[in-house]
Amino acid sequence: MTRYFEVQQRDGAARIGKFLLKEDIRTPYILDTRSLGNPESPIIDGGSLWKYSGFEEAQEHLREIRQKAGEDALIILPHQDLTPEAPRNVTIKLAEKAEGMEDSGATGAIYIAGQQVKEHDLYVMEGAGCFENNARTFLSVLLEMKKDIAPDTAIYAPNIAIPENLAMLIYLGIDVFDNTKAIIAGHNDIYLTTAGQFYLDSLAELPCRCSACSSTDLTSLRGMDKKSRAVILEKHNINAMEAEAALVRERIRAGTLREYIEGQCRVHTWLTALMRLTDSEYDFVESQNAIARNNTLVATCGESQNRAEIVRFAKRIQERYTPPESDILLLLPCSARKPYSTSNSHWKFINALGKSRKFVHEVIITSPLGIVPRELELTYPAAHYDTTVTGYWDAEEREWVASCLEDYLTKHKYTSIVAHVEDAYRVICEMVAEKLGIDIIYTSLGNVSSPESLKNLSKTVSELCTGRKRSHEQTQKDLMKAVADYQFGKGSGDILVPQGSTVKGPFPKHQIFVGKKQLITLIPQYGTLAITIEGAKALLGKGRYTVKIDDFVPRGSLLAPGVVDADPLIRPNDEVIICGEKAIAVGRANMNGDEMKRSIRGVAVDLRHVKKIE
């Protein structure tokens, strides 16, 4: 927990924060290593305990630093550093000794795995620079650290950041860096860029127009004495880091940092490995990722299908989704335009189905999402992704999509399965049909949109649907139930779309009413539901997506200190129910459930409706 640091914006684990010190510091922040010993600096290193004869002398030195710096400076407590290979029991013993120091202002401390964590505003990832090029060890240490410390505590990784790796390190949730490596590189004639490191004598021109580079040219720079040249290179290297940090902050604000690092990580193999290993830590990554975003999810590489948002979508279809009561399944290809039903190809499919459409269950086959039931085509990320279209699906894509379809058909049985597909889509259907020993009727005659294929689709489905009856309102209810189950868990659809309820509003702005009481509204922007107070009361019994507060009536926003407990299933942007002795409310989460419980700063929930309990 922290008194002087507040997270203000998130994009997955990456975040923009603010230190409330003698000068406001925005994170991600690059501090000047040379300023750490200056009492005028907002962040000060208390130094090493090795140089003191005893604990009392170190404590007195800390008091002197605090007196000079003031309460509004952050002091990293004096520490006894050892290499990461040192025996754990020794490092813990030394760390506990340092933690015994007393200070009244903002503090930081060296993190030691296994040590009892106290309340500091910043924790230092000890020996971070030793883990460069060792992705597995680096990630392991960082995740252990994040598990132990409070989520609203800043993390400082010293002696590791350079322009090429900064975006990835921020993506993992590190807040503070230093310019150590940038300075050293400058004194070794190394020119740093986001595209990698270059020795000065290997360059044909200066590929930068920052203030340092525009003040000279390559010939003049090479002709300078080493000290003068180091000044220019050092300034450029630091400028390159600051520019990258600014760009990453903009990416966080836009919610597109993942798209950026998928390209940026290719600069170095250890960064690519770091991204892939991070994706394998699904629980950590998924818990940080918003349930929905405003921006397009751009999938351009193989790693895109491992994104938490995509894997979560597939998992929820497997675990939470219940298809409508129909024994005829129609498999369709995806379209470039989203939602699919607004595309030219899907309009042709819909028109071909005609009156038979309400009797069949439509499922769209797509990469990288796997499968998308028609009821969930609005729900993020189904209506919000864009991917590279070449007509070629690699083996991993086919295997992933086939596994999603196989899992679905294993759990949900149909009397008849019709596939109006071609090319890779048909290959996938044939793979699954052969593995499961099921029959699939193929209706496309070479081109899914040709008049002949559409006529065959219409004829085949019409014959299968003979003698069936189903109302249009039931189809609308199926959509709302499916979204409710996806969003709040299996069974939620039956609670929020109960027997006797009515659907109001045109697609995609459906509302569910019971009598005159509205329970939910479909939000087209995200394809998720907004619940009313009445809907919250109905859903409260499931105990999911609830935030418990004390005996007060919240207004406007619910701050983290007001949270007593929160469902660990809650993700940023989730619709949540706030309940306490004096009020019930609904709103959108700004952080996940774990952060709500463990943080003492920041807005936990943006409230939409609040009702006082009399």
Contents of the next structure:
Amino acid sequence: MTRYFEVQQRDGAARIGKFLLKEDIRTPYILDTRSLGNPESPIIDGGSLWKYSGFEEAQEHLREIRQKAGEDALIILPHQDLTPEAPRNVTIKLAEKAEGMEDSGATGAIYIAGQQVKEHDLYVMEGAGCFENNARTFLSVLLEMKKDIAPDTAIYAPNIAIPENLAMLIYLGIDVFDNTKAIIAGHNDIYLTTAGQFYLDSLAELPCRCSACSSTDLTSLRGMDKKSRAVILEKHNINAMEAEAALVRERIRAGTLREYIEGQCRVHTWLTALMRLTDSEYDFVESQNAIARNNTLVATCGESQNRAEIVRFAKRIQERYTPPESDILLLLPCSARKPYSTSNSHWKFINALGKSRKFVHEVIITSPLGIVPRELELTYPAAHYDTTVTGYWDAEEREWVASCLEDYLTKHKYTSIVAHVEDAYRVICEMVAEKLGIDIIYTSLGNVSSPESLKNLSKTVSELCTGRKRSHEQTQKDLMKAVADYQFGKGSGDILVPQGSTVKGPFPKHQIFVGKKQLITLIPQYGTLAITIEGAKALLGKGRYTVKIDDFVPRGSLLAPGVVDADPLIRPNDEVIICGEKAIAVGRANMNGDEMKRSIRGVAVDLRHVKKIE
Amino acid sequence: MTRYFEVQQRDGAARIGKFLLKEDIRTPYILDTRSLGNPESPIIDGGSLWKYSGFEEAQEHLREIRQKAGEDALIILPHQDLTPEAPRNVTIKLAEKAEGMEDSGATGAIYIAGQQVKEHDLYVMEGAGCFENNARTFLSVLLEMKKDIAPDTAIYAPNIAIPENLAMLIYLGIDVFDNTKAIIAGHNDIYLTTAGQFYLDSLAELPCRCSACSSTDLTSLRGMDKKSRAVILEKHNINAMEAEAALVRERIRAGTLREYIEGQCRVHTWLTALMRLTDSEYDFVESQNAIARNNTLVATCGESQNRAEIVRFAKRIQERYTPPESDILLLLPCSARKPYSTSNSHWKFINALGKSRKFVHEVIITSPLGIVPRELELTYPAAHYDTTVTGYWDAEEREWVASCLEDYLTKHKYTSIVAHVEDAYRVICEMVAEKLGIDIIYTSLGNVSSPESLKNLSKTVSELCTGRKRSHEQTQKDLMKAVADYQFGKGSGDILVPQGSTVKGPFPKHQIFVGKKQLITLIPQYGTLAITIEGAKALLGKGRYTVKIDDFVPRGSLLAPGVVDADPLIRPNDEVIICGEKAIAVGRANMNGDEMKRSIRGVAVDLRHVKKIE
Amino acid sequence: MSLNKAVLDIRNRQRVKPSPIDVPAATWTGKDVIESGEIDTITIIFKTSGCWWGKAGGCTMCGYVYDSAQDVPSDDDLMAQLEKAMRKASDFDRFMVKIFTSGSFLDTKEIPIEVRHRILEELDGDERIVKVLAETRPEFVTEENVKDCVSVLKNTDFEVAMGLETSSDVIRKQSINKGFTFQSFVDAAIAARENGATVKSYLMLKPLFLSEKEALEDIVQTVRDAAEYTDTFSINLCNVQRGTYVEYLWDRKQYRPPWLWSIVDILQRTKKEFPDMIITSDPVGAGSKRGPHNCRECSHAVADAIRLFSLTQDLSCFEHLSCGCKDLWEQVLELEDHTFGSPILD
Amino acid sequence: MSLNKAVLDIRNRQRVKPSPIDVPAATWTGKDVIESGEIDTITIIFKTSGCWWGKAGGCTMCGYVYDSAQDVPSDDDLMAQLEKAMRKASDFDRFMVKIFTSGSFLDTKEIPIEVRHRILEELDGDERIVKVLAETRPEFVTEENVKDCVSVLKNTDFEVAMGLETSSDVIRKQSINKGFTFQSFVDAAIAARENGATVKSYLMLKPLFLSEKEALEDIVQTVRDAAEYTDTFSINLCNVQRGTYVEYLWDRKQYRPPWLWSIVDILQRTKKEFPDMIITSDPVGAGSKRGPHNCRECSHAVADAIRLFSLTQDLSCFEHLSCGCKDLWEQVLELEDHTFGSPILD
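Same protein, different condition: the form predicted alone was shown, now please give the form predicted together with another copy of the chain.
To see the whole picture, the full complex is given below, headed by that same chain.
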């Protein structure tokens, strides 16, 4: 029973949570290892079973601690730890012995892969300290752990955190750490920073302005006896870690932890490896990533292109997107300003197309997103990314973008393909054209925005304009359909933008009506759809993005315990349909579908409209 | 006359320096902008010429400041600043007017591209604050400046530094900054950190433990009146910048600033762009990079492969290296342990080769270094790099390594090429073999270290062994020759390891003797050669890596003013030959050749042997 | 490249839309203060062939050059402009007319002498009009020209308005590119006053390249230098006009318009020093990014106080102004003196 | 996988070089303390067919199993080993012989009973020898076996040495994999003492998985538990021997040998509690990474003090020991109790 821990905010796998104990504790949290032995603390180590000859003795010891501590202290049940390479079934046997302990109140337990998992409030990653520098093992143990335990259980990785790795460990979804390594480093004359560690000997000055470092200087520090020096170093090391923890919490709140990690992971090869290996666990990462966010996705490194948001965007275009009916494809370069159509350059392209625009389907080529059909240019992260631009695209970028374009051109056929591009964009078009054996007409003459190029574009396209053309309203509907398919899966567009529906509202605030009934609205901020109760009813048959609840009428927000079932495709911030015997509702998911089902605390959905079923 | 500034330590373009003023000031330095107006300060702004109707008035004003300040204060001569996009020749005209000022003592001046540069102690980058977010312009202005002014002059970039960009700006070789932006941010309720900036409003807690932040908390801070709050925020912002400056100074001392930058630049797209654009200025960057260092080169990101040290290593193999005479080439994968031949896997390969080893030439394939001939496996950075290993090589890595291998195989011909490799290594071999239309025999059977693979390697090579073979001593000499060529240029090996010379000392501490005269010794730590006076004499004819001095006998160290001429190929830490009418000497360069010639302060060469010419 | 060339290049890149030449560039009514106190005003911006200096490049902050006509307006066109403008004054009982041409009213290339006479005669004929102000560059304020105007305006006061901008020849030349010297202003002012006209001087707060404090002190100094030659000061706060060199730099984050706190400080200091002098300022565009501004919260209140002071000349208008951003402005005053060529932006 | 299986797997991966079977595995001389005070000793490690328990897997820290012979030594081989070993004692006047087999001396599968008799007879015949110590697992310390030895050693004291390691059956089983219980040790000790032998107990400081403090307290508790059954304690400090499970985990950074400060603390506390008991410890490999160690600076001095105490039983040996690292050790004592399965490494 996770009665004492609640996840409040999420940023990918990272989260802000709260322990509701004798003191409220906000996670990610660095506990003072020394306090673990004190029965007055909010979190207590029940101690080692190595010293008890019998189970009864240990149980008695636990009863004593609980009596002193009260119900609202979290006790990590007595445990008989082995190191990670100890024989697995010995470990499990010992863990089962520990799990036999009886206790009421808030509890933690050691997690052992393969063991029967109970509903503790916290699980300890056994031997976490041994995994430092071993990214592969650390990640596989953690993922196993995450798979087994309830998503609203806190995870504690002991004896591993230092300022430099803290952000990455939190990024992976760990909630609780301790200051063991910071203290030990302090007593070893090691000075920890988020940028790495220094032997005190090797320093010429103190690279910090924390309260401990401000209280002294390097010369005085060196002059002290070991013990007094250690007190200050320990304080500094803990300060450095606390400051980093606070920064990371702020980053989670701001939804920008990934951007931080992409820099911070360079402090150590194993942290970079952790990031790369985690990215390759796409299902894990993607399942935790919000479908849309209102902050900029900043791509500054090679690994940015492996972000779940980017890969997901590309995959959904491959799997969910259907282009509007058009015979001419026009490939365009991206622009710094987003959405692209508000940029100077795109404004020029559109002007140059003039009336021919009705005949063409526009697809934008961009790194790291790959390709963006015009209909999806508003949709997160297409209108929400910023990237370092130097004009040079590295081979990995070129291969990735080309693979997206190749997939698209393999699936979708056009009578003519025009590319109004230069430089790397053109290289990519040529790579793909050659591979697929197709012809692409290039219209740019050195500079896509030059009057000559624009004129050539205009001329070329107008000469090709003989096929199907689309009305203005159809173009608006195409946009809405594309977003619907992107968001709710293929075919959703036909349901939410049915034959005979009408479009209201200026770009980009389109709404779709069937008669007087509104079905959906485009939210320009995220480029996603909000759905009405009518829209929800229409979509209900598909069963997608649906949360099933019991026979009650929810209000304001739907809590996790009220969820009977939820579509595992639901991601945080997804628009979802809530249905139960007594009500149908729509709202914004606060967690993913799996988490809704498996959690017993926390807000599952923020409701927007609720309709009772009479 | 740079009498008041001295560069003491270098790490690439970044440097630790010292102003010898009324107070010693250590650079990189963040000056308090407010102090610039105070004539008691060690560094003073002579003020704006906008307010003077005549030159005389301004000159009089300067005389007054100098009188109050004394000779040992640095006065930035009165200046009439324009912003960067002001017409260039107006700017130059105004600058010339300012340069007309007369003054004794330490002086600074505004740098204007195209202006006649004098010997001030400091140059100010005019309008630096306008270049924020404009990496290309900032870099081009800075490089122009670096080209024009003496290398031992300090560079001051005003109104641009904040904690997040400081490391990068220092990395580029800027010495002096100010706290203008930190103060202004404080008075704008903006909280600066090295990880970016936050509006105070948006914070839930203070992500710092500096003395200012420890003195309060977020709630109290928000409750204060604007002015009191600004005092604390300003203090925090300055603390954050001071701490970062101290950290960066430590990084320069440790020689690991590049590794820090590779993470820190992800805070903002323009900083990443700065790093990438700087890397593409290979000549600038390479000329400042030490030839060898005793710390690990840690490669954690895509940009690591563009580091000058790595590109230079590849270039020297292309331009300076001549393989030993052998008919069989064996391509091997790299190993985590360095030098490769001490690793478990290479030990197995060598064992498997057995006696056949005399017939083969071994070349190791590795990322990000490209290729490493066995003879150069000790040479920096071949034995000094560490990299994130996940098994995946991205396309850019593969293209780079393949391009190195392709160049090698184009230049050097073998009867047979054997590759004992798997995975990405094999992909690379196949890419190159296909491109060049050559055959490569692959000997590994799934795992390079498996007994079957080793057996196959052994069998394959022994069947090919019919060509030229090399004796043990020849192999040792090949190593020494290769390092000599690498270090001193093609042909140096033939001079320093001449016909008839002998090798002494166990691997890797080889020495080359001609008769009883020693010429060179291999320094295992860097994998470079130290040269004796005899060796220097032998090499002197080539004129390479030579520093010309006047007719004196240097002792201990050679100072920059004593240098008459120096080979522009000389890099920091290079082994150099000093020659003058009175003496010949050898030593380790402390700066590059160009800097030796153009500096008037600082140690140019640490001497090891000096021999008087009678 | 010279500053003038830089300004001209930008001018040449502008595309100006053609507009009818028998309609004034702009007309509006307002209030001003003259010796006898507050008075209604009508301002007319004539569309002429344009400022001769502006056509050759002109001032770095001046966007009025685009108000000139594409084709040369005929005399009748100019009179039609006057007629259309004056309709707005139909409700006034007593008022003042302020004539601008985006150049010089006394330049006969812009306003042929016959037209000048026709205009002034018409105005003189309207008994409600107590005063006519005409803006001009000083090179046209000759004894002859002033006499000519005064002689036509028999029953009406005549005021010559000149854009002195600053008493610093360095700044006027190297920052503003104004093309005359302080001495030529002095000569013109004397010529005007000796021949029956009064003088109004326009000053410019914060031309390009100056720090906030330099700009502030320059205006205070200018008031001191020019006080004896002028009857009224009007201090313009530089705003970023389209098609100007100021805009070019502002776009590139190389210029910030002045703080409103600066003009408040100037008005307080100069009014105290010259209590009898009329010193006004119209904070055009105040509070916007392109105009003079403090923070979002106080800009409008401070601008209102400035306007009120300009009409009342009463320093108590400023008494209760305060805002958190004043502290920031004080920092800017101190720090922008040492930014070496980059402004402190918001 | 069971712990024993894990140990066995590692055993099976070792390659042992063949060595002559008529030469003892090792022999050395030293000093020890008996009731009458310090005495010279000779230690003989017989190369036998090996410890039966070790062959089935054995103890997690024991690397002695690799000292056994590849082929079974004949009786004459064993006697030849004795003969070669005893040469080292040729200079001694009075000494004690310590017999080890890397297994059990009383196991007749290792030392056939005839050989046992021949060895003991030969030692008994040497008048310089005052005491013979023989190490064995407790299952072989039967009334019959003790009597048998004592009856041969007519003029020589006989001491049975057993590796109790710890009085905790949990630790002995789940960390050390020793394969007997505390009760079997007690039974053996009683059997020995009731039949004319004295008992020496070897304890093991810091077996796998225990925190520094748990390990320390376990030894203190063990001394309390076993004091009434033993005449002498010798506390072994776990060191990382080749081919052991301990080494396997140490290699993977999952084990750290004990601190020397821990044994100093143990000796001080137990000696104070049992002043008449002989309590010794030989810090084998002290100061090396694989052995018990403090910091580089003090390890050797502290080890020397431990050795001196072991001979003198005088607690003042420890009086002047101090080092900066003691503070670190204190932290380790406190913190390693809460690392949940990872050691605190150096």
